[in-house]
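We begin with a single chain expressed as structure tokens, specifically the form predicted alone.
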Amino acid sequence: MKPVRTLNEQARAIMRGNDQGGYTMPTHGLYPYQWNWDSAFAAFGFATFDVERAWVELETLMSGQWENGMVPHIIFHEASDGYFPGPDEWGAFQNPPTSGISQPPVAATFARAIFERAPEAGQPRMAALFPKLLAWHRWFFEHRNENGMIVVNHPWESGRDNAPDWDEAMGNVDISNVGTYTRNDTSHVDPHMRPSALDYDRFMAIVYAGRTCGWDEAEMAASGPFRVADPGMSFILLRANKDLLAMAQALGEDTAEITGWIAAQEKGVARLWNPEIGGYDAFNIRTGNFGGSMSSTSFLCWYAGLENSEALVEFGRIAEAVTYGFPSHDPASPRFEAYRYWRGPSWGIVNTLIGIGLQEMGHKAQAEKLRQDTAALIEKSGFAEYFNPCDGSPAGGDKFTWTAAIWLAWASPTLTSKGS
């Protein structure tokens, strides 16, 4: 294992190496553009050593915002042949080109964190960013709200592409008209660490359905092939709305709309509790069925400011079942796969959000254990995209921005804010 100070330096070097000027790519080769929640995590990391650069990251992310308020999950700032699906497949007709879906809105939470590092200097930056964040959150309530539950129209929108949460809904996606295409991800990463070929056919079928209707929100809500209430998206937006409320109060903005969103969501997320698994679960709007999946995002309730003693018991059971971090799917499930993307591996970003929530809600021992486990992963295997939670092996892309960012902002035993 490398000394902590060396890892701090390596993390900053990775972030600078992936820096494209106004935005940070997740890693070279595999992900050559700007991704939504990756970029927000990058800002969180930059704030530990370059607050100005942190603000620029969020401002560049918002440059891709659509007129309806949606902030897309990919912004294609420059042409590249290294990623599929590209702008042509999405057919979103934006400038700069973008995808047609969004991603978990962690940006408001990290904007608040950045602001609180240097409030006086950050006041004008936050004031300029606030109306854009407000419009994005409003878009969620206008187009992704189902009785206070927040839904996704594509698994990619959740950030957890092939999670078992979506298995039923994905099984109902018609792939008969997908045709042939060439994936690029498996040329960069071992295929057994990535979504399957069948998963990708279904992903592309949903993309083509969105493109066919011109990404019309009403049509996708009424008849799109995939619409699932996501505990991860719901908890992350609830937390983000609480941080947006704090920003509104600091700026002297009206808070009534945001307060209403928070109240609606606090009722809505209760509908995602699945008593059969004893946890928060995805809910298929099309069929009325739960996904039957205990995922890492089932434990973001504390991050959203909601206590749940039953969830705490299940958290302890799952944490004890692995050696490193927290798995993205319950190891007791027959669908658990330790290496395959969101079907088992430990992700530093989700560990961070869970850990922040545990700490804030007073579960300090669990929070510190999760931080130490995540730090041990990085000390053992470097700044990988994700990790095998059983043996700590690296998986996915290497020299990954968001893993470097959460090391600097949360996992490192000696944070840069303390001079390391």
Second form
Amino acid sequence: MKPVRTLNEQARAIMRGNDQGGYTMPTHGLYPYQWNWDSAFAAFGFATFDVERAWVELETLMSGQWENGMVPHIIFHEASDGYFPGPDEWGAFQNPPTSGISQPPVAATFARAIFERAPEAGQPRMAALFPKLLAWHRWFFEHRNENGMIVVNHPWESGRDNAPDWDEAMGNVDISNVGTYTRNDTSHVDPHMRPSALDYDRFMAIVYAGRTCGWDEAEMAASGPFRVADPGMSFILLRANKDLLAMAQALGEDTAEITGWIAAQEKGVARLWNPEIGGYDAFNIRTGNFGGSMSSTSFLCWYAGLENSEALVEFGRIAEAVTYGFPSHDPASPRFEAYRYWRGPSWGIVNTLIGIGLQEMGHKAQAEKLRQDTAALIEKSGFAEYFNPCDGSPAGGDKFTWTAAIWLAWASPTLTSKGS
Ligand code: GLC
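Next, report the structure of the form predicted in complex with alpha-D-glucopyranose; the form predicted alone has already been given.
Complete assembly follows, chain above in first position.
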């Protein structure tokens, strides 16, 4: 096990090494562009040692914003032929080229955190970001709001690509027109740690459906192949709206619209409670069925500022079932796979969000245990993309930006802003 100080240095070196000047790629090779929530986590990490660079990360992210307010999940700043699907497959006709979907909006939450580290210097940066964040959140309400539940039009939009949450809805995606294509991810990473071939065909079918309608939001809402309310997206946006509200107050901006969103969402997330599994669950708008999946994002209620004692009991059960909390899917489920991406592994970023929520809502013992578990994973296996929650072994890409970032900003026993 490496000393903490060395790990702090390594984490900063990874972030600098993945820094492309203005944005940070998740890792070399596997993910060579700017990803939305990866960048927001990067900003959170940079803020521990370079606040200026943290602001720049968020500013570059917002430079990809569409006219309708959406902030895309990938911005292809520079051509690189090592990645599939690239700009042509997406066919989004933006400059710089982008994908056609969004990703979990953690940016407002981290913008507020960065601002609070150095409020005076941060004031103009936050003032400039605020209208952009507001427009993005408004886009969610215009195009991803179903009765206060926030939906995703593609599993990639959730950031949890192959989670069991989507199995039922993915089963209805028609792949007859997908044709042949070559994925690149499995040449970088062991295929048993990545989504299956069938998953990938369905991912591509949904991309092609979006491209065919020119990413027309009304058409996708009415008849797109995939529309599922996501507990992760719902809780993360709810939390982000609370942070946006705090920013609006600090800036003397009007707060009525944001307050309205928060009220609608608080009602909406209650609809995601599935009594059959005793937890927050994905809900398929097309079929009216729950996904029947207890995932790590079922436990983001505290992060969104909501208490739930039943969820706390389930949280304890799942945390006990593995050595290194917190698995992305319930280990008691037959669909749990310890290595396969979002079907079991422990992800430092989700642990961070759950841990922040637990801490803020007064569940300090659980929060501290989760932080220590995440730190132990990194001490044992380095800055991997994700980890096997049973034995702690590393999985996916290595030298990963977001794992380095959450180490610095949340998991490290000596938070670097306090001097190591
Ligand atoms: C994968 C993850 C997604 C992440 C991206 C880049 O697609 O599922 O959450 O943003 O990789 O790291």
